[in-house]
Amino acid sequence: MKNSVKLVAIFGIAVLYMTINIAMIQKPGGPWDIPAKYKTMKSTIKAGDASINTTGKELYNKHCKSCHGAKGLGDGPKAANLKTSTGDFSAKKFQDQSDGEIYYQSFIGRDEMPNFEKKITDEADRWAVIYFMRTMKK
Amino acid sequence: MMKNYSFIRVIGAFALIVSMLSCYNGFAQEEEATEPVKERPARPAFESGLLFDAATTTIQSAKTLEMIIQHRFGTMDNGASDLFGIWAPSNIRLGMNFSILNNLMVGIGTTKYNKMQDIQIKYNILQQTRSNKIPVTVSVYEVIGIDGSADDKFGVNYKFTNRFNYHTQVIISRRFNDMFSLQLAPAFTHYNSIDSTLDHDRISISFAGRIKFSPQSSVIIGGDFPLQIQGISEHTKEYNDNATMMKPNICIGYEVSTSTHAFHLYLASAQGILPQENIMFNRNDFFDKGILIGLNITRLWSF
């Protein structure tokens, strides 16, 4: 009788579990409203910058790699604890986007995605971000 | 006991101040031939305001509020029967800074040993360019602290002013490259109320460098070597060559730095936290069995 009752409480903490981690599945983050201003943004720097390879991609693996992963495919440590999904940026949807909309995106945020602005002052360093998440197109 | 030496402290102080800005007007000169360039400011040469003890010439952005917990256990001369010295004694400083401008920053602090209270500012005089006109990161930064130890340690004639102290420091850094950087830094500390066998003055030099091996890790060494000077000194010159100099705090460790978070993991022989305590009291030699585990924490807030 007794190991009846721990059958049915194992199974009804895993229902419960598994309950939870239904609920908590991420979930894309929806469209995003972007000022006018920023979808016609004009980079600072060219591309193929020498500081790409070496500025954005420090900043990048400082600020942005510990959710976005090391590739962009929003598969870093800190991703799973996020509610809504990091995207993909080797993916078309994302690399078809301007770079004024990368921008906006990168460093004003919004939600679980946070601003940037203070942390990478420099606006030619936010470009060289933007130009390395350019080179993770598969 | 106490005896005031403020002035040859503001004169001191001075001096760094003019000889630095002299150093500003003579590279200044240099580059006015040369075709103008928009000037950038070159990435800060350290990731955080704090490298071991030693503040840096990086400050955060404006609006930023920067928690610290920084904990230095005993010496390690005991073995593994204090488990090397993470069970001894050990001395933790808890402190908030603020940066109000992007080049001026202020902080408070407690720290365990002395229950030393300080204040702290750091302006940037001079910020590195890309450009290299200005090849370097110059600030000055002060510490006053305010030791909250018994009245009775400031000996019969007791007044609040005793328990001061106060680290005035010019700091020069440069960020050579992505990878390397490295800043000097001369400073006059000055202790309103010392034990009689030390000078209530000391001037001394500091460095530290920064070589970083992967996009968040880096080695960081620093030190901090008090002079004797005998100009200064309160004592002969035959009691100074008898008495037990001072050691320099010699500081070796890894930092890992990400967005939000600085982390030092070290060796240090000082087990003081306040610049000034381990400048004006430091006896652990770094070589003679005076190593100690020491530990950083940063978190950043913007606002």
Second form
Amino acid sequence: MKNSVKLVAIFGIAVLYMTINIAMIQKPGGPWDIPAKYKTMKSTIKAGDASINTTGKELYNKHCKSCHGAKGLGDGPKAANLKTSTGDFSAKKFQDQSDGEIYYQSFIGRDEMPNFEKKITDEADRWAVIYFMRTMKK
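What would the structure be for the form predicted on its own, rather than the form predicted together with its partner chain?
We keep it simple here and write out only the one chain, dropping partners and molecules.
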């Protein structure tokens, strides 16, 4: 019995060690080259409508949560398998970006961040996701 407990403890420590090391080897992504038209892009919908918040949250949970986590901290279950960090949506650096910059990164994508233009085709739905991401402030 003692040997079983020791083996389980050793296995648990090994898994924890590997998880921490994987997270540490993730590198932050390089700067995004965002076209000028996106930097000044404005939303096509008005913020504040409860249905927008519901739609944004539902779409985020379906398409983004697995990598970015429930609170946008970059701690979703798939995040550890990525080569680059998924970032932190609650961080000031993220929140200081224009809506258009977030739009470009979220729906055009690059590298490990997939393009979502064909998965979220409705423009209002895309903006609803961005508004939901804006609620993830520290």
